[in-house]
Structures are given as structure tokens and as C-alpha cells.
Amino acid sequence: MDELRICHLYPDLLNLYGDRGNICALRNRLEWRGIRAIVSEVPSGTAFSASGHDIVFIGGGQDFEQEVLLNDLSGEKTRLIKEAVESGVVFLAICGGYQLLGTHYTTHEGLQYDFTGIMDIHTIGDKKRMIGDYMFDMDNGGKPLRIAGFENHSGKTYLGEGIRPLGKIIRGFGNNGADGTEGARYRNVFCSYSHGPLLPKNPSLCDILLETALKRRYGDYSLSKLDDSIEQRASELIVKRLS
């Protein structure tokens, strides 16, 4: 039986707005196809293996929770996470988890917290929150994929060299409310500000992550089709409302 190893990194601190549902979506959409899903949790203070996972999920957290993680992330764990990223492990990082993969976060009071520096992105805090349902178009091999989500963040993220956006904002704020970008892509890393959680609302995106991980592990791989009629109807209703 084929299998994928899924890691939930920092489930004890980074799990806002039902972000754990992304793990459920990944696991269920594998098991519905007869593919074994091995899910492990790596909370703070626990060792991380760069070679032990096919997919790593990092959820969102509040600013003070990100500060708590800085000591745990420093040194060896950051090196191992970067090693996993550079080797092509699939990552899904949401909001605070997305920010932690960048170089630093500057609060609106001017304090700077240095993060992992795995990706050339940085975030600047603002007093005003960017909140609400939103949607964006994600490039999927030249064909846009409409994604619906929910954002709630005060940090404004800016992409640096070698980092492309996950998508183009159609309605809402996205990375910073100014440049029309949402999220980030680097190698097999997918970053977004979408809570809610993201993947149950967007099964096509979930399958992109799964197929990417399966191809990395097994070579040429094509997922069988599932009946997503209920999920598609729910997504279409959100898109229709936002349009």
C-alpha cells in the first residue's frame, strides 16, 4: 500500500480557527483513495526530522505564541526545516506559520523579531487588522484555480527575491492589502493567510499538495478522482457571495 507521512508542526501553539482541519483533509483524501496516511505531531520541545516527512503543516498563531517559539526554532531545528524545504518536502504554512518561514517580523511599535530566514519574505505589523472572507486565483500550470478562504491578520507580508505569490487577490486583502498578492510559493512550499481551514474548502488545492508529495516519493503519480460535488457546491456558494 502506498503511503504518505504527514507532520503537524507545533500543534500545541499554532492552531487558530480550526487550522487542524487541514490535517483532516489531507488524511481523509488519502484514505478515501486507499493510500495510507501516517500523521505525527511535533510540538514545541520535540525533535524534528528533515527526512522523516512527505508533507509538513504549520498553522497560525497569535503574536505572543510566535515569540514563544523563537527559542525552540533557533539553531538545529531551523537548519533541519530548511533542509526539508530545500530537499522538496511539501509544506503548507498558514498565517503565523507562513510568517515564521520568513526573515523577520517588525511590530507596529518598531520591535523586530528574527525568524528562520528560510524564505526571503518579511512581515510588518499594523494596528489595523485585515479580516474577512476573501478569494484569490492561484496559478495551476497556466490555468487559474479560484480559491476561497478567510483571513484575519494585522501583519503585512512582502515577498523578496526568488519568492512568487501563491495567487492574485480577487476580493480581500491577501499579503498586505496593497500589491494584490496572496501567500507565497518557494520550491514545494505553499503559504497562505487563509484560515478556516483552507483545504476542506478547496479540495483541488488539497489534491495538488498530495500529488506533489506522491510524485516526489514515488515518481510519476496520478491521483484517482473523488466525488467532490458537495465540496464544490460549498466553494461555489462562497465565491458567488464574494463576487
Given for the second form:
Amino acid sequence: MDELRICHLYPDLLNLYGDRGNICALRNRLEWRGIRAIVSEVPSGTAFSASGHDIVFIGGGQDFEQEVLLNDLSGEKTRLIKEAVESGVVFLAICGGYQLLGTHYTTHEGLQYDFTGIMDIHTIGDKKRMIGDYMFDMDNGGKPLRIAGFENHSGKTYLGEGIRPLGKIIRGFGNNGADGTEGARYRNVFCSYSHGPLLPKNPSLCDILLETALKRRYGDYSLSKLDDSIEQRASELIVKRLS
Amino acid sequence: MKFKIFSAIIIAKAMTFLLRLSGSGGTSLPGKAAMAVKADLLSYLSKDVRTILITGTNGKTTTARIISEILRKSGKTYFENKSGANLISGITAAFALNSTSFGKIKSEFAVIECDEAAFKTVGKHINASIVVVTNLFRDQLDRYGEITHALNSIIDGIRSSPNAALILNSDDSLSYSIKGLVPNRTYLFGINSPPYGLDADFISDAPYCIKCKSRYEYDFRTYAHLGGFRCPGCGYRRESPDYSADEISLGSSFSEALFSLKGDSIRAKVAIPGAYNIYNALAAAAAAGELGLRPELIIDGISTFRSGFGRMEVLDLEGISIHMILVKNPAGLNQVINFLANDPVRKILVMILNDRHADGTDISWIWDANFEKISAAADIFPRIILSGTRAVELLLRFKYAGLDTAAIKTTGSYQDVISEAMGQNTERLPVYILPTYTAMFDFRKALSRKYKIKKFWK
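Next block: the form predicted together with the partner chain, after the form predicted on its own:
To see the whole picture, the full complex is given below, headed by that same chain.
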């Protein structure tokens, strides 16, 4: 039986509203196809293996716990996460998890926190939060993929050279509310501001992650089709509202 | 000066009267209008009333109901702000409606529940006798932001009531941290033994110490982040509560526990089911105890009070029992799911999810609720009906929880919900309705069109 090893990184710190929904989608959509899903949690204070996972999920968090997070990242872990990224492990990083892959975060009072620097992106805190349903078109080599989500962030993220956006904003704010970009792509890393259950409502994106990971592990691979009618109805409701 | 007070009160009373004639029970508009005439009307009206202020994320309404019942049994006069009018406008209206036109309050006590984000403002106007903080959980992050914002709002609000007895939850590391940050004398309530056993699973809203950010260790947990926490970093830890419950047994329609009220031990029943309502009973017992009310009347109140609007409220409609349980955040919803899945009675489950402003526009939290438990107990849920503006998202959640979606009815029409749950309910199974805030009002309206049920302000 084929399998994928899914890692929930920092489930204790980065677990804001509904982040578990993404793990739930990854697991179910493998199991529904007869592929084994092995889900492990790597909370702060425990070791991360650079070669032990096929997909790594990092969610969003509250500011309160950021210090705990930065302490935990200051040791070996940053190097190991970077190694995993560079070797092509699939990452899905949302909101706070997305920001921490960048070089730094500057608060709106001007205080700078150094992050992992795994990707050339940085975030600047703003007083005003960017909140609400939103949608973007994800570049998918050919016909763009329409993604519906909910964003809730005060950080404005800017992409450096060599980092592509995940998609183009159609409605909402995205990375910074100004340049029309949403999220980031680097190697097999997928970043987005769509917090909560991004994957259940956007099954094509979920399958892209799964297929990328399966190809990396088993060579050529194509996933069987599932009945996604409920997923589509949930997503279309938001798309229709925003259109 | 006096004339302004007089006009403000008259306006609030007249507007409420007119709104009720037109079939609305709203009190927020009359409150706003009164405040437009006299901004600090609340300060004026509340100064001679012994006010019990109840705030926190979950359990405010139920705690207020129990306190009111104990006051009633003790022969005291009181009024409360009913029906969730718990922002400054609704609270101002409640005082105005219970005062003479010249600003004299007729009751000895006011039992007031207050939204945690509004507590900062409301607290400034009221010099309370008792302040109760039930607990703090993540709730509607799209409105409130981080959980620490609610905590700071509460701390700010308490500062105007330096003489109030402060009632805190010893098992909640978040709200218990208020002790020592304000000068008030403080009394604690808590549960001494885990109601669900030791192997229950929990999602914690607060794994790290609020004072030093080390990871908490627990001697036992009751649910979510509540329990016997201690911080290995700075020594911050649960303190033994003054008002406590032990030896808990949970039933379908009530719970039982051994209550200890500052040393008086009494075995008693809590009138409504659900482990979380034991906390509410304890919070009310502590408030009543510090008001000097007698323990036997406190216990009597806990055992016999009637639940508030949509809080484990039971309606009997043509021989079918309808249970309305408001849901608004994962901690609360998980408690309700625990209750429904552990109670072996077969039941019809209706959940109504709206995403209007008052519900929270972000519905992501349903993915943190443990619907997998319903899936594991699927045979006691022979019929599931989903509705509300985001019914499809609920259906999706149920699908990923492992439920058979073909057997679930999804409908945008409340009339359909009623006919599915009532009309086709030949076995007369109990119906459990879990609405979000605005859904609760709308669904009740739909119910009252078909059945005779009382208007919510009564």
C-alpha cells in the first residue's frame, strides 16, 4: 500500500481557528483513494526530521505565543526545516506559518523579529487587520485555479526575488492589499493567508499537494477522481458572494 | 440635569413599548437613544443598586439565570438583562426599564451579563458588588482578535469596582490570572475531579503559561484548557477553590455532584445537563455565597432553576421535546457534542450555522469542533438536518468527520427543517437544535409561526 507521511508542525502553537481542517482533508483524500496517511505531530520542544515527512503543514497562531516559537526555531530546527524545503518536501504554510518561513517580521512600532530566512519574503505589521472572505486565482500551468478562503491578518507580506506568488487576488487583500499578489511559491512550498480550512473547500489544491508529494516519492503518479460536489458547492457559495 | 435623566428614561421606555407592539423584543435601540440624551445614564441609575456583573466567554446567561433564581428563592427583589442584550446599550436599557421615570430603581439587585469585549466600557459605569468571570476561550477572532484582548478588557472594567468581590474560575489559567492584578478580594470556584475521566481528548486554547510562557503541566483536566494546571517555569498554578464540585455524575437531563460551598458539603443536582453547566452552577454559587445568601437556598436554586433562552432550553411541542442549545465557539460546541454523544438516547440533530456579524463572519471554528465524536456514535443520530447561511460548509465538515452525507438533509428553509424534524418524527425522538446566534432568533421565529411559544423578552 502506498503511503504519505504528513507532519503537523507546531500543532501546539500554530493552531488558530480551524487549521486542523487541512490535516483532515489531506488525510481523508488519501484514505478515500486507498493510500495510507501517517500523520505525526511535531510540537515545540520535539525534534523535526528533514527526511522523515512527505508533506509538512504549518498553521497560523496568536502573537502571544510567538516568543515560544522563535525560541524553538533558534536552534537546530530552522536548519532542518530549510533542509526539508530545499530537498523538495511539500509544505503548506498558512498565515503565521507562512510569515515564519521569511526573513523577518517588523511590527508597526518598528520592532524587528528575525525569522527563519528560508524564503526571501518579509512581513510588516499594520494596525489595521485585513479580514474577510476572499478569493484568488492560483497559477496552475494553464487554466488558473479559483481558490476561495477567509483571511484574517495584520501583517503585510512582500515577496523577494525568485519567489513567485501563489496566485493573483480577485477579491480581498492577499499578501499586502496593494500589489495584487496572494501567498508564495518556492520549490514545493505553498504559502497562503487563507486561514482555517483552505483545503477541504479547495480540493483541487489539496490534490495538487498530494500529487506533488506522491510523485516525489513514487515517480509518476496520478490520483483517481473523487466526488467533490459538496466541496464545490461550499466553494462556489463564497465565489458567488464575492462576484 | 434631572430633566435629562427623566427624558432619557422616558425615551427608553417608550421605544421599548413601541418596539414590542411591532413584535420586536429589541432593547439595544432604546438603550442607544437614551444614551444619546444622557451618555452616563447607566452610572446614574446603577449607583444605588447592588449589581452582580457576569462576564467571560461561555456560560454568562446560565450563570445569571441561576443567580436570579437563588435571589428569588431568598426573597430578594432583582432584575436582569435578558435575551443577550449584553452590550452597553442593552444594559443601559435594562436599568432604564426597571427604574421609575425619575431614575429610582425599584429592585435591590441587578443581575447583569456583559459581553467580555464591552466589559471595559460597561465596567466604567458600574460600581458592582460582585464581578464574576466565568472563563475565557477563543471566540470569534474576527471580532475580538486575540484572547488576551478580552482579558485586558475585563481587567480594565474591574478597576471601577474596587470593592466588588471578584469571582474567578480556579481551573482556567487565563481568567484566574486576573487575581493579583486588581486589588479586589477574590473567591474561586472549580471542579476537583475530571467529569469525563482521564482519557478525554482536548484542544487547548492556552497551552503556554500566561505569565512566563513555559508549557503548563496538568494534574487533571476537565475540558479544553481547564483543569489542575501548573507552570514548571514560574510556579503559577491552580489554587484550591472556595466553591467546588466533586464526584460528578452526568445524565441526559441533569447532573449530580458533591458541592462544597466554603466548607459546607452538600450533594445536589444541577437542573440542566452538561459538565460545563456544573461550572456555571459553581460560579453562581460563589456569587450568591459572597452576597451572604444561605447555602440551602443556593443549592435549591442550582437544582431547580430554568435554563435561559437557547441554553439547554427545552420546549415541548406536540409531545416532542425540542432542546435549543446556542453554539458559538469550538470550546462550547465541543462540550455540547460531548453531551450529545455520551447520552445514549437516540435523537434528531439539527445544526444551523449562520455567518452574519453577530455570529462571527469566520466559520473556520467548526473545523476545531470534534464532529468525529458524532460520527463514532452515528447510530444514536438517525437523522441529521443542517441549515443556515453556511449549511453547505457544515455538510462538508460532516463529510470529513466521516458521516454519510447521503443521509443528511441540508436545507435553507426553516419550514423544511421543522417539517423534517417534527412532521416526519413518527417515533417522537427528542430534537436537539444547535443554532448560532442569529440563527437562534430566526429559527425561533419560524417555530412560533407554527407553534405557540413565548416571545423571548418575556
